[in-house]
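Only one chain is included here, represented as structure tokens and corresponding to the form predicted alone.
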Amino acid sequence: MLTYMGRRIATLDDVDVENKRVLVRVDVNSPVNPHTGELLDVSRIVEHSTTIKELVKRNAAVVVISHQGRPLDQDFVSLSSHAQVLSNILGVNVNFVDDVIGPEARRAIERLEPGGILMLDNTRLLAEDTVEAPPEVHSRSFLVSKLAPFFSYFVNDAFATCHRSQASIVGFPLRLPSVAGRVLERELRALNKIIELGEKPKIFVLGGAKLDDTVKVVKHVVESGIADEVLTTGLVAVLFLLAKGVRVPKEVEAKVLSKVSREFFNEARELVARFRSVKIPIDFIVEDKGVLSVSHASTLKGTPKDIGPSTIEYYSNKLSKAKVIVMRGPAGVIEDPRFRVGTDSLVKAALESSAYTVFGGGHFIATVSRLPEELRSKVGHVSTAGGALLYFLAGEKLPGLEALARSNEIFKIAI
């Protein structure tokens, strides 16, 4: 049984969808190269394919929808490159139509046949899609109300937009039978079993720059008893220096002061304040004038750039005893190489451990990659989830997976 906050969802063990047209909402929002318009990365196509799989071998007509960046930004493209690479990834013929609820488009819908694939454009070319409302707005929206006349179901496979209150998440659930795909399923089971899992120590090892959601996390998994412990890195370990009155230099202050507001500063302060089980780095390593060197946290010179070797030390040793482990956001810049060593180190760690794991952000990936296969068969789960990631560990409702939970309560899916 799939559950979100008590109340459930349905899942396509739930629906018989032979011979039935099913709108899928994926989330293939990919990196593009602005002078080319290439792909750069196809992950999240790769995983969204085994739902839109499933569902063919089913002999379910598959409409595909999904958002491709934003107005105006160099990676609002249309998803003509994504259906070829769908195509590519499953070896059969998917079909495209430039177009998301025209005349063409409803044509296109409507000539399909059980076990091909259609994929519309990009749901951010209507503006609805782009707004955040309730529900019961969007299921009157254009797009809602031209495309669910054509389907029998609906099937919200995007968990990493399910934080966003928008037509093509949460306006077909309240018009269409919905369940959950296989990523969203995956998704939500891995989640909840960091909270339904009985066994301590729960650790959390938070890091990147989203410094206002990452806050809201801790305060969330600290008050809560979720976590045992929270040991921070990157960023978010050198906005808690800061928040327990540590001097750092001038322009690491400004940066990370430019990164979080005055609320979730302040929030930082009293949390670093009441709980001992926030963990702050013992030492990081440090660029100054191209030079890099170890530094104590407590007298730091130089820009941080990844946490030092006593760090590491004392968090491996922490996530050794671990029977839960949540790790989001890495401990250093990783994008230089030089910089990696405290992420790689953790991330072996934690799968040396005897813990559950679970790692969030799609950086990851290429960090479980370089590790033997006997580390990488130990992993829980890898999120590719962001916002929407940050958003359930924080006890945020998710409207998306809101919608589903009632499409359920409306539709009687299951019971």
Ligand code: 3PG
Second form
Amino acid sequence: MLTYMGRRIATLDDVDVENKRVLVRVDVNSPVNPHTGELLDVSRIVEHSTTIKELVKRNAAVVVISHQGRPLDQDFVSLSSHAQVLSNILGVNVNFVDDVIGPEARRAIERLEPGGILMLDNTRLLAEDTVEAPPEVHSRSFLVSKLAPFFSYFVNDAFATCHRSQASIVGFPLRLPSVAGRVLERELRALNKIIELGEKPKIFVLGGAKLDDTVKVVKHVVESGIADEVLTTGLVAVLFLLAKGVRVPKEVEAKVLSKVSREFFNEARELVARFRSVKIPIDFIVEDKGVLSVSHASTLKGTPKDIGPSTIEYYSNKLSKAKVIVMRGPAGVIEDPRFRVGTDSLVKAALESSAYTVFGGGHFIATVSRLPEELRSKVGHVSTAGGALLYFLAGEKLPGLEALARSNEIFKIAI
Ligand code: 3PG
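Would you mind giving the form predicted together with the named molecule, to go alongside the form predicted alone above?
First the chain shown before, then all remaining chains and molecules of the complex.
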């Protein structure tokens, strides 16, 4: 049974899609090369292909929608390349129409036969899909009013966008019986498991550069007792170092403070003072005028690029005894191979333990793929979600999941 905050969500197991038209909301939002328009990472498309493949196999007529980027940003592009990539992955033709709700899109939907796949263009071409509003409002949007009449079911597979209360996420569930796709189902089961598993210790390893959001996660998991320990890495670690009152080089301090709001800096201060379970690295690999060295955290010299060897040992030792591990954000500047040692070592330590391990963020796919098969097979789950995962771990409500629960209550799909 799939649940969200105690409410039931229906899945693809609860509906008969044979010969039915099904609207599938995926999240294939991917990094794009601004010069060539080429997609730089197609892992989300690979993930969603499993849901689409299953629907085709079950003889549904599958219409796929997604957003890509935000209006005026460089990665705000058409979904034509995504359709091509999806077509290559599935080995079947994916029709693409460069329209979302206009006559061309509606004609293509009407013509689609069971077993066929059609991808519409970027939903954020419509202003409605860029604004936050309640489901009732979005259920009356142009997007939902024009498309809903064509479909028997709405499948939300876009866990990574479920923190948005936008039309393509929350509008359809009030109009159509709506269920979770396989990607959303896998994500939610893995995240529920982190909370529900009774075994301890549960250790969160939190790094990366999304500082405000990560402070929210630290606060929620330590205050609620979900985490027994939080091991900070990456820029998050430097923030907590500063919050503890440790002096760091001026330019490092300026960089961190430019990425965190005053509110969350103060929150971080309070958290390190109140909770001994929030851990800070012992040392870092630093770069100073092009020279790399190990620097103790209390006398930091140069720019931290990765966690240092004593920290790797200290953290790995903790991970070896963990029963649940959640790792989100890299420990260092992993775009540069010289600074991948920390992240790689912690991932290895996590997988060598007997813990149920969840990784958050697409870059872990690459990290995990470098490991030998016996370790790879021990991965509990790799989430491709960014913001949505942080919202979930911070204990905030995800409108997309609430809308699915509500749809199940309205249409009584799975009881
Ligand atoms: C993401 O990558 O986090 C999702 O696709 C949501 O994108 P957004 O932040 O532009 O809403």
